[in-house]
Structures are given as structure tokens and as C-alpha cells.
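First, one chain by itself: the form predicted on its own, in C-alpha cells.
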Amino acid sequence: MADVVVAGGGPAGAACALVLARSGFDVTVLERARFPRRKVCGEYLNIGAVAALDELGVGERVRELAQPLLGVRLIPPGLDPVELRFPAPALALARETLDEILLNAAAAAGARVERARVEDLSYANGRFTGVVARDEAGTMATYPARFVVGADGSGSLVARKLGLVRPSRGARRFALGGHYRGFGDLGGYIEMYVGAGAYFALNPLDGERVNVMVVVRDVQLAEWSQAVDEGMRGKAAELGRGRRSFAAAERIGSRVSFGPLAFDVHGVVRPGAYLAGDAGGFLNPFTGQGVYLALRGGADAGEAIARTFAQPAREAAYAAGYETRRMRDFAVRRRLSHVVDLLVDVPLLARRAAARLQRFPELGETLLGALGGAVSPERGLSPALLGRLLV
């Protein structure tokens, strides 16, 4: 029996088996990839992720290979653009570089990885006991353990066998793109080109290579119906108003689309069972929150369980504690992702924030700060700050 089994070997579900390795506990990790694994999602890696990388210690190896960036240049309709420098240094990097690095990390550290898909728990004297999943050959194998972290992302199997996903309220958005060449020289910004409802977003990942996300509501894509590319092309272009498109571009690899962006749960801990990263919620990438919250909550799953092995008898204790910390915290997050999404959704509230952005420097780094970790996201929702930016 292990002493934890992680599902899921991303950000969230790799920093966690890394902090339990190292302190010496016996850890497998299961994924159902085959790494390195193309992944478009989450390559903006704010200030926040950044030092979580560092605690980690594989902030180094990650500051190597990304590309450095310089703030958020935001475009809304009829205005402008409007450059919002990081108050701290913030990188770029590709997912499947990224997450090999954390996963290979946790292998280092003494964590087992298989390859292999969860499609159950087990269960026995009022806890969770481990995972039930099927290996590349198709296999079932049951994996006792005396803690299992759901890590497995949006939609996260192990959140709903734990019973804890909510339906999720608000717009239901999708996100279409890929990786592409041919957008020129973004100077180490991040473009956000904003329209009623939609998105256009570029990340620069080096010399050569862009993130492109179209994110549009769930109508529009349906409109589109099987002309997925003409749509999304059409759309950049309708938010870019002259200035990108992807007329000179060129797609590096296949399409990629997921979503709904949204998922939900009323809680993140049940007997012997931890969740992280976005299987304990899922928030709009337009905040590019994602890798930060993943890095920190599997981090701090993993240092709650290690408290536990050591105090068992504070089990409940600690288990509540993470429970609270992750909770409180992304209500929160929750609430300035709303805020954001106003800004996406009416154009008015946009050109006014945007125009306030631009006369006061100081509130666009606040922002910036509260959604990367550097200050606390209360700060991003003060009354002051957003009576300053809205009113």
C-alpha cells in the first residue's frame, strides 16, 4: 500500500507528489498521458507561479527555457491599448515543457509514475482507500493508499465519485486555438484584445512561437456549427479591428479547443481524500490564475497530509484547515473573476476601466498583483479600487 496515490500528473497533482517524496513518503502518481504531452492551457506563468516554482526548486531549471514577459497589453473596443506592466518579473513556457519538468521532478524525488487512467475509488470503513484505474494494456488494478489527491483537472472524476461538484453558474465558455508563427514581435506582452462576450488572446512563448486563444460563449461556437476555423478566424479578426489577425499566421500542430470553461465544488476534502488544482475548481483563463493555484494547492495538500503522517490524530485538524484555506481563497478569486468577465462582457464598463488603467498606472499593477499571487486577491476587490476603476 502506498502511502499516497495522486490522480493526475500536472502542475497540481506533480507539486504534490514532489513535497511528499521529499519528505519521504511512498507516493504513485497516475497519468493517463504519455508526457512530454501537447498542452495549450495555462503557459503564462504570473508572479506568483513563478515563486511557487522557486519553493519547488525548479524555478531555475523553468527560468532556462521561458521566455520572460513584460505586463498585459489589454485592447478594448474603440480605444488605445493600454500596457500594464507586472510589478515583478513574469514568464512564458509551454506546458508540455513545463509539466515534464515538475513530473520528472517528483520521479527524482523518489514519486512512482504509471501510466494509467482512474475510473473509481474505493471505500471502506468511512474513508476513501485508494483509486481503482485501467493501465495501457487496459487492465484494471485497484491502488490502496491511505490518501488520494484528486488532481485530475476540470471536470475531475474524483471530484464527482467524492460527490463534491456543483453545477457551475455564469456563461459557458469555450476556448479554440494553438500554438501559431507569423504574428511578428509582441515585445514580451501579453495581447488581450476584449469584445462584448468574447476574447482574443496572445502569449508570446519565444522568438517564433504564440499561444492563440479565441475565447467565445457557448452560442456563438454553436453558430458556427462546422466551420469551427472560419468562426474563430472571423472573430480575431472582428476583436483585433486591424491590428492582429490571423491572416499571416501559420498553426504550429493541430487546432486545440476545451471547455466549458467553468467547474465547481462545494468543498475539497472528504476522509482520505484531497482535491487540487482545477479538479477543486476551475476559473476564466482570462485571469491566468490557473498554474499559479495548481502549483499552490497541490503544494499545500501535500504538506497537510505530510502534517497528518505525523500527527494522526490531527487529522481532522488539518484537513479542515486546507479545506478552509483553498475555499476562502478562491471565493475570492471567484468574485474578481467576476469583475473581469463584466470587463469582457460590456464594452461600456471596458473602454471606461481601460481608460481609467491608462491615467492610473497603480491600479492596473494592484490588479495585476491580486491575480498573480503578489498581493492578496481582497486587495483586487477593495471598494476604493474598484469605485476608482468602474465609477
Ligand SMILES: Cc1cc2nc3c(=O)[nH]c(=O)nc-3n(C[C@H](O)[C@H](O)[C@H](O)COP(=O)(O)OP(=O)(O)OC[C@H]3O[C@@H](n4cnc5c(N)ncnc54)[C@H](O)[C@@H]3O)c2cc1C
Second form
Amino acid sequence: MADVVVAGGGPAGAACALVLARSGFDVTVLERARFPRRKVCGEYLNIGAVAALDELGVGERVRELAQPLLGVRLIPPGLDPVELRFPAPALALARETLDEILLNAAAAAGARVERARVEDLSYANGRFTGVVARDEAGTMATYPARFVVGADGSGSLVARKLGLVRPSRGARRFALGGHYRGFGDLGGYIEMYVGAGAYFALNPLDGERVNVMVVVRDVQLAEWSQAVDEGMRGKAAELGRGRRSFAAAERIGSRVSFGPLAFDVHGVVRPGAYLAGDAGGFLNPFTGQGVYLALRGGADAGEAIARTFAQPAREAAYAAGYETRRMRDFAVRRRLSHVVDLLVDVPLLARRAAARLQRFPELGETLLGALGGAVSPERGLSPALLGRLLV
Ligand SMILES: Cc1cc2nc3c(=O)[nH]c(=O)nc-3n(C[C@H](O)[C@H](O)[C@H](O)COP(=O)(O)OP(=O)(O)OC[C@H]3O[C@@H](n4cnc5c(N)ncnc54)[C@H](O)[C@@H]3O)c2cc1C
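Having seen the form predicted on its own, I'd like the form predicted in complex with the ligand now, please.
All chains and molecules follow, beginning with the one already shown.
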């Protein structure tokens, strides 16, 4: 029997496995995809993610391959761009590269990584006791473990099997995009074109490749029906207003899509089981904090489990501590995401906020710091900041 079986080898699963394997625990990671694999993502690593990668010991390797980012250029409807500089260096790196570095680091630390799709959980005597998974050849096997970690992303099967999923609120949005060349020089800035209910984002991955994401409501996607590429180009042209468009762009590899951009849970622990990363709730990707939260959450879950092995009598306290940290932090970040949603949805508010950010760049720095872990997320919701931004 393994000490821990982790479902999913993305940033949350790899961080959790790495922390546990380094402490000498017997960890198995089951990942359904063959790495390197694409993951629909803006591929922006905020300040907090960069710090977490350093703590996990892979920061140097990531920096060798990543593109430094200076800040975000926000372009709301009918206004000049607002440039927000990051208070400390952020990075851009394709997820196929980042996730492979992380999973390889977990394997190098001693975690067993196997290709298999988790399909069920096993349960006995009031606690979860392992997972049931199908390997590449289609064979089902049980993986018994003292702890199960669900790090299987948004829409998590483990979260469903634990009975922790709850309906998510808010607008249903979908993301479409891919890697492109030919968008021109972004000067080390992410560009975000925001319009009623939609946005078009560009992130420079290197001198040639740009990560492009177009995020729209589900009704919009339904209208495009079979002509998704044309719809995406049209939306980008409308939001980009001549500054950026797909006219001279060429896609590298396939188009990717993901949605709905919503997934929520009412708890992240059950006896013998933890959820980490997107499996424990998903926030508006516009805010670019998913990888940071996945790395922190995965490592935090790993540490809580490691402490439990050292002091089994305190299992409930360690689990409750993890859950409280996660749910509190998430509640604040969800509110922060709703504010961002409002700015995306209501052009008048977007224009007002942009004008204020233009005049008071320190507001933007605080917001980016709150989203990126440089300051507490509460700072981004302080009445003083919101008042100066919106009223
Ligand atoms: C459109 C979009 C843009 C985004 N942009 C950014 C951004 O710029 N910056 C940022 O920080 N975050 C961004 N995010 C969020 C970020 O991608 C996620 O928060 C992050 O990937 C979460 O990591 P994770 O490890 O929890 O899950 P994932 O990265 O989703 O990894 C889960 C892993 O589990 C595997 N898996 C799933 N089911 C099973 C199963 N049953 N059995 C075995 N394996 C399984 C999957 O193959 C996958 O490898 C974006 C998200 C979207 C959708």
C-alpha cells in the first residue's frame, strides 16, 4: 500500500507529490495524459507562482526556459491602453514545458508516476482508502493508499466521488485559443482587450510564439456553432480594434478550447482524502492566479499529510487546518474575481477603472500584488481601493 496516491500530475499534483516524496513518503501519481501535454491556459506565471517554483526547487530551470514579463497592458473599450507593471518579475512559459519540469522533479524526488485514468475511489470503514484506475492498456487496477489526493483539475472526478461538488454561480464562459506567430512585438507585456462580457488576451511566450486566448459567454459560442475560428477572429478584431488581429497571424499546432470556466466545491477534505488545485475550485482565469494557487495548495496538502504521518492522533486537526486555509483564501479570491468579472461585463465600469488606473498606478500594483500573492488578497478588496477604482 502506498502512503499517498495522487490523481492528476498537473501543478497541484506534482507539487504535492514532490513535497511528500522529498520527505521520504511512498507516493504514486496517476496521470491520464501522456506528457508533455497541452493545457488550456494563458501561461502567465504570476509573482506568487515564481516564488512557489523557487521553493519547490525548480525556479532556476523554469527561468532558463521562460520569458520574463514586465506587466499587463489593459485595453478597455474606447480607451488608450493602461500599463500596469508587475511589482516583481513574472514569467511566461508554455504549460507543456512547465508541467513536465514539475512532474519530472516529483519523479526525481522518488514519486512513482504512472499513466492511468482514475475512475473511482475505494472506501472502507469510514474513510477513502485508494483509487481505481484504468491504465493505457485498458486494465483496471486498485491503488490502495493511506491518503488520496484529488489534483485532477477543474471538473474533478475525485471531487465528485467525494461528494464535494456544488453548483457554480456566475456567467458561463468558454475559452478558445492556441499558440500563434505573427501578432507582432508585445514588448514583454501581456495584452488584455476587454469588452462587454468577453476578452482577448495575448501573452508573449518567446520572440516568436504568442499565447492567444479569446474568452466568450456560452451563448456567443453557440451562435458561432460550426464557424468557431471565424467567430474567434471576429471577436478578436472587434476587441483589438486594429491594434492586434489575427490578420497576419498563423497558428502553431492545434486550436484549444475549455469550458465552462467554472467549478466549485463546498469542502476540500474528507476522511483519508484531500482536494488540491482546480479540483478544489476554479477561479476566473482572467485573474491569472490558477498556477500559483495550484502550486501552493498542492504543497500545503502534501505538508498537512506529512504532518499527519508524524502525528496520526492530530489527523483531524491537520485536515481541518488545510480546509480552513483553503476555503477562507478562496472566499476572498472569489469576491475579487467577481469584481474583475464586473469590470469585464460592464463597459462603463471598465472605462472608469481604466481611467483611475491610468492616474493612480499604485492601485494596479496593489491589485496585481493581491492576485499574485505579493500582498494579502484582502488588500485587493479593501473599500479604500475599490472606492478609488470604481466610485
Ligand atoms: C482559459 C484559461 C486560461 C488560464 N490562464 C492562466 C494563466 O495565465 N495563469 C495561471 O496561473 N492560471 C491560468 N489558468 C488556470 C490554470 O490553468 C489552472 O488553475 C491550473 O492548471 C490548475 O492546476 P491543477 O494542477 O490544479 O490542474 P490541471 O493543470 O488541470 O492538471 C490536472 C491534471 O490531472 C489530469 N487528470 C484529470 N482527470 C484525471 C483522471 N481522472 N485521472 C488521472 N489524471 C487526470 C489531467 O490530465 C491534468 O494533467 C487558466 C485556465 C484557463 C481555463
